[in-house]
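Okay, so here's just one chain, in structure tokens, the form predicted on its own.
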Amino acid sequence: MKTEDQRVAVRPLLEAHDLRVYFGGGKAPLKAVDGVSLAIARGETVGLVGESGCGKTTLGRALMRLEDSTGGRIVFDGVDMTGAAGRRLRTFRRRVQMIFQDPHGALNPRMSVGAALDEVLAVARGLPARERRRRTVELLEAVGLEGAYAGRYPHEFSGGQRQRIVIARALAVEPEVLIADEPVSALDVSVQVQILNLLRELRRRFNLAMLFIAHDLAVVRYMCERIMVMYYGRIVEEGPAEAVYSAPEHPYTRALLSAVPDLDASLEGRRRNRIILKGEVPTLGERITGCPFHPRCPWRRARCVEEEPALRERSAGRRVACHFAGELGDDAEPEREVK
């Protein structure tokens, strides 16, 4: 089995070079993707985590070309798809397929299940009637449904089911990218591992890379084998997620993991330090000078206030867009008065 940095070492399947995604016009623009950089290597699930309003979900929109960018580069596998249409456009998508958090809204109610499979197999892949048939019963249970649902429509299902037969479709084009947008978040903690685990094991079945976008750290934890912390439109940290959790180092990502629940302090009878985050998380259209995180970040400084800091490699494979990333103490301190 190849390890991380074998893998990555590999040309990338899935790039985005400098991708911006801007709303609106004039001096403000809404900068919900403001310059990210990303590679994910065929058979590897990188996970995207930040709180809501980060612009997660339209970075996953931009690279499957459903959001327009305002710049940068798409390139899948070796080829820039940034402007590809028609037919090009149509075989990218089939190749890269997503997976959308609300798995009632993705269904159509008055298509049954094997209807909506059917169709794609028609449309997308031209199978004649009787190939259709067996491969939509073949999808339904490479999810874990029995063939016989294909009858149904999508109200005589649980939330975890539809979720199943969203996962399903998106196979019928078999892809080589997913991308998972907070595929579990509307879905119950017992059925949220079974989604989970599905989507691991079809990974490893189908070879499949994967950008699992959520707001769960655990569940990114869980899932993958980078992490990119995404804040106010651009990534302020990235590396091997065991490096990441066990060691962070951007203030963000240390507010974001003391909140995560951790099982081996609670039986050694140790308390995590909460970092408690002041204020909101900024709309995308706020004009916030130096360091976006500044306002909120309990180990700011005036270089902070003054100076933006770049997304700088700390070690193979690991970035930090922090101007004293490796300097922070164990503690937040005290809010410092900046000027």
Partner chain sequence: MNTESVESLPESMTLWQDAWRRLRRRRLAMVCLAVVGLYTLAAMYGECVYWWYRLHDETPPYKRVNLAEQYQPPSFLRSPFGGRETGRMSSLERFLHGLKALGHHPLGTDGLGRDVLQRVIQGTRIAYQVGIVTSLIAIPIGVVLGCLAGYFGGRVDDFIVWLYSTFACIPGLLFILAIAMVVGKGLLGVYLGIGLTMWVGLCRLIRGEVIKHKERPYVTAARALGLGHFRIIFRHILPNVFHVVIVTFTLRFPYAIGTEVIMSFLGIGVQGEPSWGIMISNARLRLWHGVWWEMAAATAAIFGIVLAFNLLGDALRDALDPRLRTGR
Contents of the next structure:
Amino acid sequence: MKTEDQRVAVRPLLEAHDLRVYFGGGKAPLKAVDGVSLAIARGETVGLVGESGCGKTTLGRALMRLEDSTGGRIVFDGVDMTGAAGRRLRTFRRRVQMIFQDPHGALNPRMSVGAALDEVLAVARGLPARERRRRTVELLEAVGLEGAYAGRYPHEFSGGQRQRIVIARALAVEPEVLIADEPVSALDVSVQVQILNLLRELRRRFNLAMLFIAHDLAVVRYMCERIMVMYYGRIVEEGPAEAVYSAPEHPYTRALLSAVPDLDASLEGRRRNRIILKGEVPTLGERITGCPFHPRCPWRRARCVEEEPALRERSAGRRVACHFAGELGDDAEPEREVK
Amino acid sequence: MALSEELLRVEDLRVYFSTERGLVRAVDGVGFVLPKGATYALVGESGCGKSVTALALARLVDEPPGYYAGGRVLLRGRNVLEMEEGELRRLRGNEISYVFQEPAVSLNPVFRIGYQLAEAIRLHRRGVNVREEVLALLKMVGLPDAESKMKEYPHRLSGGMQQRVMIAMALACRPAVLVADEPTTALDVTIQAQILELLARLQRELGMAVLLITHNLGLVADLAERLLVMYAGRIVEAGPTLDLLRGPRHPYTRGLLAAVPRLRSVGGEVRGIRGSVPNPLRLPEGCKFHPRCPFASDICRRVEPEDEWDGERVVRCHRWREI
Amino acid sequence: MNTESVESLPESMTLWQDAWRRLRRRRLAMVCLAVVGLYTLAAMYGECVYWWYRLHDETPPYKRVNLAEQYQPPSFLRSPFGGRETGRMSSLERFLHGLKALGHHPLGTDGLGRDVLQRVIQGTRIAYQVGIVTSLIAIPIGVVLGCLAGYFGGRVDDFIVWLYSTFACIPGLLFILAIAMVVGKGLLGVYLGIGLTMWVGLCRLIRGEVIKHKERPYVTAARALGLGHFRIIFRHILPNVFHVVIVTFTLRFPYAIGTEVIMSFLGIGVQGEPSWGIMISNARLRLWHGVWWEMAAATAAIFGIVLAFNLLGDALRDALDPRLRTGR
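For comparison with the form predicted on its own, produce the structure of the form predicted together with its partner chain.
Every chain and every other molecule in the complex is listed next, the one we just looked at coming first.
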């Protein structure tokens, strides 16, 4: 385990500064990502948590330059990649790889597993044929599949096996950053952990930096040292997983954590103070003034409606975007201030 | 619970599908008794037959390719599987109704919400003020601003609201049994909590029996009294929820519980179950779980285990006492 | 690392093999395939005959005028096993003679005494030439433009959509006529006329499919792996939309044949060769004199191949449609 100070000393591998991705342009663009800054170091896994439509997938894609950013910068290994194009962009993409939610759709149904890996090894790495065959088998074995499966087609595999193939393909280019977008949410419960453990092992083996995007808080907890909570295109809370989970400061994080079905609590017969949020997850097209969370926030005050809170540093590595962070009290049920 | 009145009894239910690639025994000998006003949960992974079991309760499995190869589904003593078409139609929606996973595709996109609800009411109930009833239902499921939402088309509502409408529709005729097939899987975590709370409240208020179908063990712990764990078309373990979760007996249930990362546990590697969910076309001999089971022995490979009762708990495993 | 050897995989099968397996189970589709095969054989035979006489510099029999035998009805109507000259023969001889008579102009002759069967076979040859050459023109244009429009979108898409909309606006026959005017009557005009109008439908279909596939994660994955645009289009997306090409080909093939018939009938098509259109055009005047067999033979030939291709196309669409194959 690295300590907080050591981690700061390490230069981050992938950084985003005030990244913005707007869709549609014009007067009322959809602000999928609205001013997000983050940094991921080698060997570190950062969790990105949020509900559907909060912009977490767009952020992941934008970091790989699969989505054009409207503003802000992406820096990889100290080099600005925001405007990279052509060969430079392709090389950059190979150093950052992505794993997708739907392992079925992520594989070309008309290409055998071996051919898919072979293509990557040939095009991206330029290896000779014999070397490629050897690497294909190695990669399949690295993700826990038999090398003999190279001739098989994606539809012949189960969901978990397909996800292993997707991971093998991502590893084929020997990336340094892995962006995993909901890599297990489409899989069966008993298989999910296999994939999570595989990712943990590969992370260690290849010293990967990883951005782990998910909506399942327990899974993120299992994978990440640091987490970021995203709401309505913005980061609302960020910090070491340990601290965020045990003492969430943003009301949304609190609600999110209390909404997760908690097996342990039920087993111990503990009554939990559940915060059940009113209202719906906002769509990006909605106009919300002030704090984006205020329409659903049980702790809402007049100031929240008028002024948008900035992401403030609360303690080392811990940032929260709430006017009243630290003043909410421990009680799950807030005292209500009527509007 | 033994004293409570029996409402639905499923005995040795077998639903098979003949596909072009062979016979799929989707449900193969499932049995349970659902008492009046109880909440049971049917838990399992994809392809274990839980949804087919649910559909079979109102004989809703498409025939062909599916067919009922055996067993009975007794609702208040009448066998659903032998009912005539007319009788079935009265049963569906009236006595058993369903809430499905995808509210977006379960609602017809070209009709207004209010109209679709009214249709469900007109179909089964005579002599009520339909408009008032629609409003009352929408209010009951906590749809804000029900008056104006009635006139909306489904796509104008969010997933959570659509699911509320689906629940309202299912409750239109005050059914005796509500089957909720993964009702919150497609929804966001914060919305999930809303819907689950709604279901629990409605169950208390209306006193109906609920069969909750899910793959998420954490979800059912707070809601269900009894848990039925399915694997490869069979119920491999059943028992009172907390009892079962605290002391799982079947290796599959154990594995499933161990495989769920916990919110509060720190560090420590979670171990999954090896292998993947079996292809229903090629189920193994003997115990269907043996290829993935860490405790499998010779007998598991040859002989399929039978139900073993122990108090209120049932388990289908040769070796549960040893492990 | 635990290897996933717990579950053995079933027999390997590509999606194409799977589609073929589905197709094979449809009896009607297989009958159609057999019919198409027969026509293909006939066309190949016709090609051989054509080149044989061409290389030997002789007039082929289907062009040879023989006024002594004009307007002969099909052989089976000429009571081949009866007739005056067979009176003194033994029954075996009579049978053999009958067979020979049956084989002599089996479908009768036309107004110049030319064998109708031979001409129908030559018509098949022309029809296949038209079908294949027009497809060779239309498919590459449609596929390439459709892929580019669908994949790149934006300006490229605007331009290509404008292009095919413009083509689609011109009434087909008029356009073909115009081309025939430019390049002159004959097969070249037919090829270009049909080929340059036929790509529009295919292009539109391919564009739609590519737009659908462009959003699939596997394409994103390919981009993420740093693969180039053209590799993604032609190695990744195209194989997944290729079933559209196959189905379109089977449905457009008879359309091309039909158009050729119309053009030849109108006199702007094939010149000097016995295409089905020319046969029908020639036969229509003599129909009033009770000479129906030439018209019937050509019409039946067209009917057979158009029907076979259409049914086959529908069966292929069912067999190839990936949507019907979900969940497996």
